[in-house]
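Given as structure tokens, the chain that follows is alone and in the form predicted alone.
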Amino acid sequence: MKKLFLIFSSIVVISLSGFISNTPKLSNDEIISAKVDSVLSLMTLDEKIGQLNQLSFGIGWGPTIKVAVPDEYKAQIREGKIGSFLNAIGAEFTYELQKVAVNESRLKIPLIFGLDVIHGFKTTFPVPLGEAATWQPEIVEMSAHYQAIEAASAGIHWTFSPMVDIARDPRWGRIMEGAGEDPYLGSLMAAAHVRGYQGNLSDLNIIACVKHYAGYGGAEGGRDYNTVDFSERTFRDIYLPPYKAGVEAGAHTLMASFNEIGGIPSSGSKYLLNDILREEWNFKGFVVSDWNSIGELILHGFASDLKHAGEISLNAGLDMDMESRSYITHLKELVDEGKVDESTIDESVRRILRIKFMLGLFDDPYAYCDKEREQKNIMTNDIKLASLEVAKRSFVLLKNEKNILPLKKDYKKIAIIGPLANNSVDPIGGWGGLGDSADVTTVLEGFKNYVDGSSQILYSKGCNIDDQDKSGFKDAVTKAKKSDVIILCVGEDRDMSGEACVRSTLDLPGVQEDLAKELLKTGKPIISVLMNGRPLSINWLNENANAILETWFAGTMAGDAIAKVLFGDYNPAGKLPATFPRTVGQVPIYYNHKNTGRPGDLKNHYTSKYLDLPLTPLYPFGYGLSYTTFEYSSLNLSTNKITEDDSIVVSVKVKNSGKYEGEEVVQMYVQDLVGSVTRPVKELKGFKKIMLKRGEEKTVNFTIHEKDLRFTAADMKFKSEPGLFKVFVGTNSVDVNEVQFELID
């Protein structure tokens, strides 16, 4: 299917092969560059817009396999007017689409076909929320690279991923695709992301898109595509840096977001777009628009109509048009206007024939369409064992009583049971790619794998997710009666984190706490197992249950991954990646806030707190227990005053105290006391995970420089100022011990 693919007459490609040959220190991005201005000196103004427009297959958000293209798309495909699609799956049918592009249309152009591979394509990997608690930045590049490997081997070139919003308010669903609320542990996962997917751009990676640029996760009332507005400030030093970071790691693209941010609608911000993105972090890629957020700004109050939009958001600096198609409808009429420049449009259109360059498609425009790799590559037993291992990591272990896990191999029948336990839907979790309940392991089939015959497995459904039937309550008490131990299988089901899935309480859905509360009476142990997509409100779990073990929506290989964490084939060493609130009533919160001028006090009643709960969350940022325990001491640093130009060093010993080997996340916290603005109470600066076997004691060193203390200060300037700094190590961000130096001029 391999075939040699030029664009260029022969006249062209005479010349610019001469050009190249009498400049051979040319480096490869100008190569590429002269490629391009040849390319585009031959675009009529239609054929130029033509590649800044996207259109979709399928219906609704769906993905589509055909294999037959719509004439509709034919036509536009020879006309030049289509430059990319989404929702085009599958090595033969976008090879279909490819070949009526580069055979049947006058320039020849190659399409770029994008998918929102999220947490995986065919073989689901646990959702990022949950890839994020492994706090593993290398585990997280391993897990895109393998979604890359399925992806691109279907016809894909690019991924709408990683999702790097920072969220502090988990009733926003899309906390699910993020990393939770913190900068530091966000920047390091977007740059994961960013160097799975694309690797070094090979036939088997694929191209990743930052998203959604910017602030979409500070959302009003957590409610999807509602209003954003906090501070330059807040924006730069809290929401900006994983954009940041996901820039500096080589990502090619980025999404426009539809929130506003202070009045200005993030896909028409020049501030956003060029400014920020352009101007100071130097980013030569291209942004795509999310799906129809040009034509949005219409009801965003921002324009008049879909003319108008577009008019705005080419000129901020939006290349591609998701979907709105007022850039295919609108730009020749503003060009002739004087409304919009033909240079601006080059410009744009630069930038994508520059990734369709990259990914080599002008040489091979079929490269990603070979049905053969197709078929090898999806669902291998190596994506399979990774999906497995990532979702081992990504638990993590909220309660413990007593040591009542890892489970005992010798119990005579277990009881599984709850609306997640044989459940093979839910465990893909939002945007699932092409995961199929068919290849899903429940935690019935893990446990059943794993104990083969050696315990008696009882299961009962108990309830539906989210309704009130209780029927099932009486056998699901049965069951349990009869076993050594209950494996309850609770939490929400797939479609209720997500894109538009914002939920107003916290809590378990439907009546799952009550079918816990009646199999607490029979007195039996209760290992809570929690399924889903965000942090939720589990008092009386955490309260009455013997254990409780946080898996997420886990993918593929959910239910295997649980049965061996459950019997400790592998020791839980997760950590949160957001703080889990008591009720909902203590949303927004987050570890890395501020003190104000009366912290909170239950022995002052003129304090910042509430009076009907406790000022600690139910789980702490970075919160996650092993099998295992460990102790913390002799917390030093190498000095106690450094320059600009110096650095510190701080050390700890760690100390396994317990019975099992396990890994632990050492966390590093700084406070800045005293500063020209105010500062939060602490901040993740560092983190390393080691390995201890039981008994072993190690040294973990973090080295602190002038830089990592810079913040945006009074006058605006991202810099630090001399003065207090406190050290904090810990197992999470509230167990830690400190230290302090000072940072002089």
Contents of the next structure:
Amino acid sequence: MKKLFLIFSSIVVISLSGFISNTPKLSNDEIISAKVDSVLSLMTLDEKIGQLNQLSFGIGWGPTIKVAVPDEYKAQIREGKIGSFLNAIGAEFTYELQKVAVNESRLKIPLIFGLDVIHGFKTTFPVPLGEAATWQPEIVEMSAHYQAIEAASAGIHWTFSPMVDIARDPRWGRIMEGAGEDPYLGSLMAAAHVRGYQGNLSDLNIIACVKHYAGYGGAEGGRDYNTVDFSERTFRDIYLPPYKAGVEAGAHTLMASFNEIGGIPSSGSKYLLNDILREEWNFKGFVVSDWNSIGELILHGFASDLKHAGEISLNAGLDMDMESRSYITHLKELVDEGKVDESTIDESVRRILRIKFMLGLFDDPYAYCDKEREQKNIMTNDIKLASLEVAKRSFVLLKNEKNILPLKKDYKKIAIIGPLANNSVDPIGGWGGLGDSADVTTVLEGFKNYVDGSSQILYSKGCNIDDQDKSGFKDAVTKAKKSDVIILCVGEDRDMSGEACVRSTLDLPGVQEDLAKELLKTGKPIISVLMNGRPLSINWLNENANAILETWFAGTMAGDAIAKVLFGDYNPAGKLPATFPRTVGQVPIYYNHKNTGRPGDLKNHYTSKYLDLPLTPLYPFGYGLSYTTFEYSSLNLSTNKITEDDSIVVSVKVKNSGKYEGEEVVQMYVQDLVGSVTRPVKELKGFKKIMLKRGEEKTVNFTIHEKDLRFTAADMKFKSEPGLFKVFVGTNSVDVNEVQFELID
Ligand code: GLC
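Same protein, different condition: the form predicted alone was shown, now please give the form predicted together with alpha-D-glucopyranose (GLC).
All chains and molecules follow, beginning with the one already shown.
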């Protein structure tokens, strides 16, 4: 420590001298760089390589709450062979690990602890696809802020979140972890997560990690880890923007993805990890691999062995090796053989040390290991209320026939039925961190919490989520017959979405639909509550249920949020961040598609369509109803011609013409009618969520600048092109009014 003190004190002198002799003071960044270089200058090659090595704690998967530090890990930490752990959790346990690094290693470089805090650490928030359905970046930022408080209080410095992969195939289970199909919405949600997690890097903030860089959601067939192969233009204009938005929001790390793009695995791609990330975007943070994604270059047929994989990845710009052990095992030989320059290793070490300095770990390595904080800051009322608020705002009202919702408060008997009706496990959703089912409010509990003694609540599970057992139907029908209304809670289990959880169908699993059909025969109204991690082809429910509320996996407060929304305490205003297909056979189906030379026309055989399906999805991108109604009028433009120096104000009047006050997400889309390449039929370019009292009307304005019209043109330059454009404004991507303008040279 003495040596380090001398170095740091010399830096202090440098910076003070600048102050005294009025030479320019060093900036914060310059001071950190000087500190990093000082530490780097003391490091042996082994110690440098150790900083690039990340190991997972615990046996296999899942967070490790509290185990004694095994000697083999202590020895490696002591020898400076480990720079980071993932899945080491708890103020006390991370303290034990940190103590070894800070007291017993030669240079006392602190460890950085990472964990997948995707939608909650202990208090679970809605899954990210649900958070995206709020169309409120500020709400997502608040969610991430609270997640960070819990995680940081439990010793976690760094989350492997946000997952920002665009997904156009709902068979892909990781659609649950992201913000859906649209680059504009996805970019705003990526930036909101980063701001919420990182804040001002206080000791209640955590480092964000934008993942999975890049293009992971484009897996063929929706099969996780599968080949990704799309044009550079599709990559640049559809899949890349959310990663860039995360970087521009200040994310300090990225995670390289498992997949290849067009033959080059991301974890070995210099084009991605250096050319785009460093040279185009000037990213200064570090990149961690996905779990053994370096080692998987061998299976990709891109590396001959683990040593070759390490050579490729390090030289491509992948800084930290999660769990492949390629770097710690082979980098020294690779340097000796001249296949990797030590200067390249230095660059990666600098990036990692810089983040450790920025987090204050050198100043106080134990700042996140405070047991009192841990007790005080986790599962607090504030955090639970925040989770409840996010949950209510994430719900999407898909159907509400004859305004059966909100539920009349005088319903005497309410039957809560279905495998998700009194289920405290699945509302946590995938990647639920330490979310505990014991803390979850089920729908049944939420209703009991809500209704006073005046209403009787009946319950029946009816069936399981995913088997063929119909033995519970009889009891369910009996309870339904005694009720005034049925709340039918159906969907998926939490392990049907998330990593490697790919389904070949989008139907309700098991016999849930059969149960619904039996309940329909009772003649009682059916309000269906959907819990799921992906768009589902709920055609029968759409035809036969009286109302459908999409609740995704709403987290710890699910039951209370659902009861409050169904009874009208909160008027649902969520909008779909991903298209719901009528059947898996329609996939891929997404709103910002191309027109083709033969756009679908059911009256014309020779056009792009299916013989056995309508042209449209079950529910389109941006769709969501309200308990009230909104009327759009007076759509107009401030001008109908602009040059690249001008802008256009799009204005529209929105009136609440219904019986309840409510929020509406007013959406603005643009179409470039003719381009040097074909252009999507529409692209989301703006939205505003407004609150309108009954009868209230507001004018909503959007501004379009020339930069909003840019795309990757035929010459691969990102630019706008003069010509005609259409502007669409409305309540979703289909129900819109349109006007036209021209961009002139
Ligand atoms: C997993 C996931 C990644 C996660 C990492 C660490 O394989 O792909 O999203 O952050 O491993 O758990």
